[in-house]
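Here you get one chain, nothing else, as structure tokens; it is the form predicted on its own.
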Amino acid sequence: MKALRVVDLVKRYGDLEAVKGIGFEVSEGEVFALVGPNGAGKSTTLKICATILEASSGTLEVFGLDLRRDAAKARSLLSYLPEEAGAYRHLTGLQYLRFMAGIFVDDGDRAKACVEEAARLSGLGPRLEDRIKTYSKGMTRKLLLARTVMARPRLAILDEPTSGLDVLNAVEVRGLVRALAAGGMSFLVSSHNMLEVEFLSDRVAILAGGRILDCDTAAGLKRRHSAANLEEVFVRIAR
């Protein structure tokens, strides 16, 4: 069974067709990336897959659950991190994790376990006792990623997970995603940073103008288009 199956997805905003009949699948334990320039339709696609937006047409399934008929059940299997997500700055990191665990997990013992897991995954150590307003952007992003995966969703949807991070923080975030995928968690990731995606993803779909131009492993795309990197692939197929 596929973690995510998207068939002929269309999203319209009035007369504007932002997503134009795209399709792809994400396997269990796979990191699948949508890459492309701003306005390509990446974030819209992720929001639809996360049940934040409703598709104009098409079929979407999360572990076999139809997102139109079984959205509530599907939500219990996935988690979503928006690009511009924020945390409550007046709380400490630990207070924030406890608050979020209380929202997403009913059982008290499991909520406690989720907080412990998030604290470990964040790598923030004693800084979790400090207020979030004192955190750097990288620290806040790692806290948010830990919150996104602390309940061990079967599918995590991440919009620009390393946006604005320095090299060291970006490497740490990529490493965490790869480790979780190795443990069986599936990921749908969007990014405009095609070079970074080469190191993060198992397969890549290049999106532009609301359409998928090509999809394969990074190595397969580079080989097929005789390119040194994904940026060159995009330039060659998007002309």
Contents of the next structure:
Amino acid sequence: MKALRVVDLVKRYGDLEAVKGIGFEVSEGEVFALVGPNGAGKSTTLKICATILEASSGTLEVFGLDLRRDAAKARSLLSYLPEEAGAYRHLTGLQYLRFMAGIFVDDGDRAKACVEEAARLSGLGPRLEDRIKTYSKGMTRKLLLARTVMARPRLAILDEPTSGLDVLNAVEVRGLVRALAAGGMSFLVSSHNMLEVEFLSDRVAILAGGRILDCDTAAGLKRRHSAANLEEVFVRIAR
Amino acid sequence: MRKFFLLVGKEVRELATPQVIVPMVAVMIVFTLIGKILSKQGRPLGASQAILVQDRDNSPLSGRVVAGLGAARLEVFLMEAAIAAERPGNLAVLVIPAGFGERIGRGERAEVELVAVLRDLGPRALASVAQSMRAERSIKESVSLFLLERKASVKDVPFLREPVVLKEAVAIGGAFERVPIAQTLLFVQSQIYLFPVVIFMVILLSAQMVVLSVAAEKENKTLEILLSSPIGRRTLVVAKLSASALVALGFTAAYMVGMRSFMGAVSGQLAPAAAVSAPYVPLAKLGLALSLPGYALIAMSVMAGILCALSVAIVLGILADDVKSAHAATTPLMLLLMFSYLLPLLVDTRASPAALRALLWAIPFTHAFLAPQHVLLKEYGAVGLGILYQAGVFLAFAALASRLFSGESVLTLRWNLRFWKPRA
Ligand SMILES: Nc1ncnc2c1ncn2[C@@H]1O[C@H](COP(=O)(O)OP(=O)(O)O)[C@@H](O)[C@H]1O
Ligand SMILES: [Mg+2]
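Take the protein just shown as the form predicted on its own and give its structure as the form predicted together with its partner chain.
Then the entire complex follows, led off by the chain already shown.
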């Protein structure tokens, strides 16, 4: 079964058609990336997959669950990291993780295990005892990423997971995503950084102006467009 | 210096955003509106004041007294029971007992009775009762003059100066007590003017708290995380309402406790002034010093008002995009609040045109603002109906908020303030 199936997705905000009929599939354990310039419709697509926006038309399935009918059920299978998200600033990192674990996990013991796991994944160490308002952007991002995957969702949806991170942090985050995918977690990620998705993802869809221009493995895209990297691929097909 | 003005110019441009200007203009509009309504409100204060006179003496002296009242710009109605029943609003009733003229003639002090019947605690209605206290001076003057004309002995100077003893009483909400009218009015005024301040603060603070919290959750996208979680959407709304209601309850309790001790101080100050003829106790008997159930009823009405404000505030918070626009988003609520707070302090709502009253009653907060007046007048039904109406408004907006949360509107709805923004 596919982790995610998107068919003919259209999204309109009033008169503006932000997504103009796109389709793709994410297999179990796969990291699938949407890349494209700002305003391409990446966040819009991810929000619809995360059940917080409604599609204007099209079909979406998360592990076979239709998002129109079974959004509530699908929410227990997926977890979403919004672009540039913050956290409750007056909580400490640990309090935040405990709070979110309580929301995603019913069983108390399992929630505890989730918090421990997330604390480890965040790599924040003793800083977890500090209030979130004292965190740098990178620290908050790592905390939120750890939160997103701590309850072992079957599908993780990450909007620009590495944007605003320095090189070391970005490398760390990419490593984490790859490791979790190797463990069977499926990922839908977005990025406007075409170079990073080469290392991050199994397959890439290039999105611009609400349409998918091409979709393949990074290697396949480079080969077919005889380009040295994805940036060149984008420049070729966007012309 | 040039750099200074450059900076000032920049600051002004940054500060004078629609978020600041819109609420300011709105407040101006409310005051203009209230000013318009005030200028249409009947006769000015200080005009001739009605007094009902029951002359049981029917002597030449009592005739002089009644005529004297007219000279003191008191509009005299000779009392028949029917008149008292028919006249709306507050009444001042003067009773000249039988044998009044005879006693004075014997050189003895005589009593007259002045009763204030309070049925409207509006600001003008109270002020007009206060005006009727002019009667006291007028009566004493009339009698003194009468005695002087009869060439009363000059040895009797104290008697000449105070030939009449005024027995004062207040009737309110079915209770009747001998208390000094002026002090009682002062006390009533302090109660009904101060409570609304508390209510206004509590409601506004709670509403702002919720608008800010929703707007902050939108701005931080913590809301998006919650919306994508397995938690029911309705649960999110109910939890936010419950939490903010709990905090608001804390506000209310704090203010009420403060208010009670404040009111205690105010009524304590009254006691010595009134001590000669009426100690403080009768105020309690009149139901003027609020009893615990009275406070409870007011607190319930205030709580209902707060809940209304909270549910409206959630919707307004949804319309606000971020914390910065939360201020402007609270404006509609603040306008309603100011209108229903200020107007009853300036205008007698009971004597207002039906349309104005309907408008006031339609604003749920009015019921909370007027609850203290109603409780003082023992109009418990009005308070109860007010609470029911507020509960209805609360449920309607809670349902609306829940509906907005259940779909994507919570993320996509917003005030379209772009219309106001200068083009970049
Ligand atoms: N809530 C919204 N209301 C109206 N238009 C929106 C909204 N969100 C996004 N858009 C528009 O939809 C288009 C796609 O936006 P988005 O999905 O955020 O792109 P990306 O994430 O690829 O940068 C943009 O033109 C953006 O302005
Ligand atoms: Mg985006």
